[in-house]
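A single chain comes next, written as structure tokens; it is the form predicted on its own.
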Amino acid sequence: MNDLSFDIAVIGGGASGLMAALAAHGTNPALRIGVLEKLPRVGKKLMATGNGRCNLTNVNASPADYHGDVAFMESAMRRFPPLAVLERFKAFGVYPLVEDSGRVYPMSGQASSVLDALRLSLAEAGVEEICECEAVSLEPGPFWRIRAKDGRTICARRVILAAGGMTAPSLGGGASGYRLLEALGHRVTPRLPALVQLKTDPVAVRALKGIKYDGQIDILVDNRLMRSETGEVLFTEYGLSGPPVLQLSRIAAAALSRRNKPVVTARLHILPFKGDDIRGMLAARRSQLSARSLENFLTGLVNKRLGQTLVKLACPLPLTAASSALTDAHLAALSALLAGWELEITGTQGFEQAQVTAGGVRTGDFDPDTMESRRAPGLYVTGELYDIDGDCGGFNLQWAWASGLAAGEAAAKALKN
């Protein structure tokens, strides 16, 4: 096989890699730039973002929306904030639609159109896509040597590593980028799935599979409230899902990864009232619907199956019994469940289901202005490889774009002399 030579080789054809290649070309159009992608096509993960709509960014992005080595982000996010990123996309032909929440989607409503626009821009810039080319080793030097899994050698004056994190292995996620960095002396923290579903005792939730409630959910670690979210919570055969659950999952994953595992609990606020108010409501219901069976005591107030599950947890009576059989103690127990049903979290789903990787390469060995490695000058790193991850809502793609822009511009400027 013929060897390849580039001024800049970008390893990884995901969001940050494609943006880095375009930024490098925009900074120095004379450079020969290649994107090396291990899959048959670039951008497969991008196609899955935003439920196929591609949540491009969030105009309200701030440090509070991120976790890990957040201070490292300041320079790139200041130079390439969401509005600046959106101007770039307009230049690629993608027009944004900003929702009230701050989330931004392409006007087309299709992630595929975003990828198409990026690829068209790459082709127009003369950037080469080399697919089914997985980098397995990096050898520093005036000309970096990238050894591919199929035996090819790619030479480049500068390398941008944009290999992504561990999420969605079927879409290209994996540990290859971390291995390349560790071989060059970089330190990598333990990695955990984040923005992912939570597991509970399946016996507690199996009968509720497919049921949702719209309300608040808290995450507690050793009975200490860590964070609350609101939205649609979905019961599954293994535990809990839905947007608010994904937001809370990082806290649960981090806590459960500790050597001395704490007790992690999800508290579900099925009804948006305090316990005393719910108890009064239930007492009135017992009086008004005294002949109604317990099977339907909560019907009309919550989902029927959910109501039956909570009634069975609260009192040892058969569901065929009349509601008049409920004691004040039963009502107190049932009101407590409706106000805050607590389920112990036993784990999370894995990287295949996760949207982002928590943990990654430590930022201390990189220049925050350029994304260049201090241990291996000439190497730039972007996006999810860092020990940085964001909440759900466009924040992770914003970091991918910003870090890609910073790395691409810096690599190209370094070759102007």
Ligand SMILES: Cc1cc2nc3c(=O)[nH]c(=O)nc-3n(C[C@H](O)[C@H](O)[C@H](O)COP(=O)(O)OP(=O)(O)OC[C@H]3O[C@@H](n4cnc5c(N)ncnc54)[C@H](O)[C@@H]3O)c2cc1C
Given for the second form:
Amino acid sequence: MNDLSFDIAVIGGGASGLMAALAAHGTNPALRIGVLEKLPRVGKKLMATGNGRCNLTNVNASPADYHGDVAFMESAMRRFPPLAVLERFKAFGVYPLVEDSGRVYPMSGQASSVLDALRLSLAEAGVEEICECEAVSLEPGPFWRIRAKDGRTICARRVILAAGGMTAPSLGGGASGYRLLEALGHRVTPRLPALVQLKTDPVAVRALKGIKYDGQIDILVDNRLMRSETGEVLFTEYGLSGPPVLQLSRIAAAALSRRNKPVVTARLHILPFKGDDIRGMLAARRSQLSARSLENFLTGLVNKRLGQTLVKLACPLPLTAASSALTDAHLAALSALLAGWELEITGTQGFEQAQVTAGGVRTGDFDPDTMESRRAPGLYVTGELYDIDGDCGGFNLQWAWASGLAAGEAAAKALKN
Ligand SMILES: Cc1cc2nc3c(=O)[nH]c(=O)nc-3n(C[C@H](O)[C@H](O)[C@H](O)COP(=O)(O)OP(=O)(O)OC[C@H]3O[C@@H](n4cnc5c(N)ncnc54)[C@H](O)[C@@H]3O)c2cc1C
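Okay, that's the form predicted on its own, but what's the structure of the form predicted together with this ligand?
Let's see the whole complex now, leading with the same chain.
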């Protein structure tokens, strides 16, 4: 088995690691740089991003789009803001398409083309990819010694740890990066799945599986409104999904992990009107469609199956009854549900389904300009490993690129002297 030696070893061939390797080469092309990747190939997660289209950044990114230690990001994000990311990707051969929302995708519409462009640029730079090489321990020194699971030892003058977060284990997610950092004395905050689907009582939603409504959804903790989002909400067999649900999931996950166990509720605005307006609309419907069975009382106004479920919840009448049997109290209950159906959130899906990890290594032990560890000089950390996570919309990759660039440039500069 060959042992390997590099000027810079990057642990993790994901978004931030590949960017770090390219930035290091760009800063000092004479360096020998290797990317160690535990999977049989680099960039597996990148291929899955943006539903296979890769939402590679967002031109409107601001601190409000991030959670955790947002102040730590400032220097790296200023150095490599979204517009600079676009220019860099153009230089790699990826032409960006900017949507009205600010989300940026490759013109090709293929996440694979983002990975191809990064890998081609790495090959042109002479950066070595060593796959099926999982780092299991790190020993500091003028020459760091990285032990791989298969017994290999890799030596490097500088190490960039870009092992990513806990999400999507089949795409490389796991705890190994945190373990390596904890072994060096770094502290890691509790980690939770974020940008993930929400669970409710399955009985409440099972009949609605596959139905969507386009509108507002709120998240409440102990009856306090925390945040609202709009977009397509999807009912699933376990609860709720869709972009606005993912966006709200971080708040739900954090609240549900609290010791005092607050009540977390999703409020679904099925119709975009106030309760009183809906009540008037329903009263008119009751007179116009009085002979129609309750089964079809809401047909044409909302999805038919969703309408039947809400009618059953609001009034204790058989669905075969005529609409004329609805009392004013029934209409009030039904309009309240259509204006804001409240479902208790019982949990979130796990890291397998999540897009990002909330929580991670504490940033206080790192230099925000260089990403270098103060506890273990010579070690740089990037991307999702930090206690930083972004909303859905290209923000997490933006942080991966920015932190990767900062670490790669700093590690290479440190070897210039
Ligand atoms: C399904 C899905 C879709 C997403 N879509 C988007 C999107 O469109 N836009 C967006 O901004 N964000 C998106 N994200 C989030 C984004 O992909 C991540 O935040 C980002 O990839 C993190 O970059 P990273 O370099 O820190 O980690 P990763 O990209 O996860 O890379 C870490 C790499 O390190 C390797 N590794 C781990 N441990 C070791 C070890 N011990 N030794 C060697 N190698 C190791 C892993 O195999 C992996 O290849 C998505 C996430 C998922 C799961």
